[in-house]
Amino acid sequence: MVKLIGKKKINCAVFISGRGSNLKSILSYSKKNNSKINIRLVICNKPSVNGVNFAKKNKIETKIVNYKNKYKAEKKITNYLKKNNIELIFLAGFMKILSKYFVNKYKNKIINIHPSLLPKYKGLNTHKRAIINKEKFSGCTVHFVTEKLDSGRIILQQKVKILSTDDYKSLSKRVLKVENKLYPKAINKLLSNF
């Protein structure tokens, strides 16, 4: 686990693949007086997404990593993390599965947000699957990343009621709004003992 002895803030990296809405909420949280995190680095596997533009506008070091070869990609990422003294990684809509080697190298230091009430609906198309199965609730979960997909220890969850009028797009939008609030709360909870 991350230790904060004699330190002001923990250096963090955020991994993204798209618009960066959770990156925005994490960055906003990091600027609060009581926050214990400092966003030093953004890693993205796509060059021209909104999240990258947002990170650059906010003067956060941003690295685009080509994932055609996972081994090479993760080697580059590891170097960037070392260079920036990164101690905690937040996956925020990062649409690549990290290797077992990488996950074990950063054991208990990688956090993810997933758009379902885990352990239900691991993987992709969570909203569609919840609607097809006539679930009453969907939601989101912040959890530790382990070798098994979407299976690490849960830090925080929040339910979102599925409305009779919902399709997967409308449900996705409502869950995302909850994600943006839940991720900072989960980070705060995780680091409250330090």
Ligand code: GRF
Second form
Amino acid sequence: MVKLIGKKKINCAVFISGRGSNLKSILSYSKKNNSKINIRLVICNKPSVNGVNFAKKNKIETKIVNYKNKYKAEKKITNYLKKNNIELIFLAGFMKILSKYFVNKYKNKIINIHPSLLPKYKGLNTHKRAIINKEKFSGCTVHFVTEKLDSGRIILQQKVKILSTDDYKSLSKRVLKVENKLYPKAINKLLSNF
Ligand code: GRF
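How about the form predicted together with the ligand, since we already have the form predicted on its own?
Every component of the complex follows; first up is the chain already shown.
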């Protein structure tokens, strides 16, 4: 469990790379009375994507980080996190792999959502691979981030049935809707003791 004691709201950052539908759902969850989180910062590796526009409209401090040099990028990110007293990080469609150094610095404080039923289909193109392998279900998983890609402890997972008519686009669309509900649910579960 994440040990964050003695405060009402936990300062959180959301890392994104694009559309930002999970950012949206985490933000609306954070505004609920019983939520224990406060979204203070959005980090994105791309300028002018939908998620960035959404964050700015909602007056969340938003930083675009150039990822040409991962070491420099992570150094900048660490400074932003410190300045904003960030205690918990949510990866929401963040398409960069964090270094071992960064992950260990924020051990047990980085959460991710992955569009598959982990441990199956780590990495990219999850739904495409699930359909090719004639799986009955795909789904999504909220989990802790560790040094190993998509392998940290699972917080919550939900199945989504693959229909005979599905292609990877229709399946990702359906799973995304489930993701948007599962992420807040997982955060709530994680922080239920605080
Ligand atoms: C989601 O499917 C997430 O699981 C994956 O990237 C997608 C991001 O979607 N890692 P969004 O930007 O939150 O809409």
